[in-house]
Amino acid sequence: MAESHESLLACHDLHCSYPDGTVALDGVDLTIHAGERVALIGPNGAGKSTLLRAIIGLIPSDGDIIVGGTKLTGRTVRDIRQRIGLVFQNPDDQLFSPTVEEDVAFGPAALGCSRDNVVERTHRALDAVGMRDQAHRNPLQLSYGERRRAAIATVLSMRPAILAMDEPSSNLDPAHRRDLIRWIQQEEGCTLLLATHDLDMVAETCDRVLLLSRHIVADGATRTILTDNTLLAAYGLEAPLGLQQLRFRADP
């Protein structure tokens, strides 16, 4: 998919702290176009769900986020989160229906979608990440991978701008990581942030990279900061191991 210049999301000085005063984030200042796959990548605590969850409005913030041309306000929140779709780091943040179905329809529901758009929405995303079969199913019954797939989905129901991830590759086994970034390099048509640890996902997954330590240290093409050692290593990062055999997501 070609890149558009169309900025969907922007930063400009952002500032939040946690309750007993530490800065999670300072001046943040950051521009996403439509089209771009962008990695947030840093150390613990460099602030990276706090960013995920100040762009929605969960969490209090400083400085302004202006999403599609809409500045972030108490009156704009609600328009806000149905153009960015935040996937929670834990599942079980997001599955709290009877059912995986119920749980996907849900928030076409609560967009006042027709029942024909809601039926139909949810079974889109539910094919996208390959939980159609499973659409009956409790979540609870779930194996950890499939609550992931699943959370996913809710998300995708609500056809977001942009398509945010909170280290979605965490706590999985080595099959179900495999497959969510297969799906995720099969999802051509969103524009997506993805907040991880997981470098080798992210050289497979991303073309651009921000290095996030309370505010943006470094942005740039996913090769060039992935092969930087010296500036991951100062922000306590490695190298993806067997970087040199790695393709890139840029790569021809």
The other form holds:
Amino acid sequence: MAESHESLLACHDLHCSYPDGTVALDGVDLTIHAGERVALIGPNGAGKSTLLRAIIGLIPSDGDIIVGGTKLTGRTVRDIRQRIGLVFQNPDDQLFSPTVEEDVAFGPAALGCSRDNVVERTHRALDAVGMRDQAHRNPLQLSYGERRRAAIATVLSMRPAILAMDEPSSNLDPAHRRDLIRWIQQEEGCTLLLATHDLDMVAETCDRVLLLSRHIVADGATRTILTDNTLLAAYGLEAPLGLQQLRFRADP
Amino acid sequence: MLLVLGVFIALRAEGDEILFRMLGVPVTTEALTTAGTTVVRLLAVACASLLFTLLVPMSHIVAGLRALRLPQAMIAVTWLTERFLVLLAADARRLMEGVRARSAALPLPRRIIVASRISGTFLVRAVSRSERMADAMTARHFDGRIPLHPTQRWVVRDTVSVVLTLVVIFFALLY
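Since we've got the form predicted alone here, give me the form predicted together with its partner chain too.
What follows is the entire complex, opening with the chain shown before.
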């Protein structure tokens, strides 16, 4: 994919606290360029999900969030949500319509797209995740892997400039996880921002890694960050299994 | 509930011809007729509403309500209520499976106590679920107006369905 150096998403001195006073984000500064594939890693409670929610204005934050040159404000929040599509950690939180097709069509229809355009976007999004044949099924009756793919389709149909995914591989069996990784590797045309603990998936899908622990602790190439065992261990993370020597329980 | 309502009306409605006494209160022919008619009417309306809800997809109902030019807020509340109840029912099923898995051996009184405690948990979950559903809808540009699914168009068949339903309700209320 051709990579431009245009800044697509920038956060400056971003702070966010929960109503009970817990500080979730404490001075986050980051810049993501168009076409980049960026992983957001960090231990539990590091603020990964909070950051993803904050950049589309789902939760209030202090500081600047600038998407494609537009600063996030009450007036621009709808425009920014059109540019960033967020796939939630739990697909059950994302799917609420009676059928998969209606759920996928919800976003483009709410954007005010024409009838034909909504149909075209819906079909393309379902094709992209291989769910066209499940279009008329009730999301509640799908397997977890299928629900995950349907949830991704609901965001793809909105054609966002940035596809943000929160723990996309959590609870997936190995086959569905592999399918997801393959799909992310092939997906072109939008900038990726993955918040995940799955460092093996990061190694296979992302060019750049941001290590978050309430603020950005490290920012660098995937290989550099994921091979820095000292850094990873300091934040409760482990190098990808693929880079570790496999030891069986029976080994001495 | 309908039966209780019928008994209540039978005991309260006035009339001249006393048929029998229930708990010392005279029950008249007119009161019984009034009670019976009211219960049957309500039953017919409830059945018609249930049939309509079960047989017509929600997206068609939204299209119909919009064609009838009802306020957007009313349509949105109808749609959200139906959707939220479906999602809550699924959550409740999962919660009950968890309870059953751990309380099958408990005696009935203890199970009732567990169930009452679960109802509190369920309420909290329902609030949390509604917040997450709101987030999911907000992230996809929901602005209070339920977007019409493109395959749903108001056709003659829909008009016939609505007219027939209204006719059933009308006659149920009349007789």
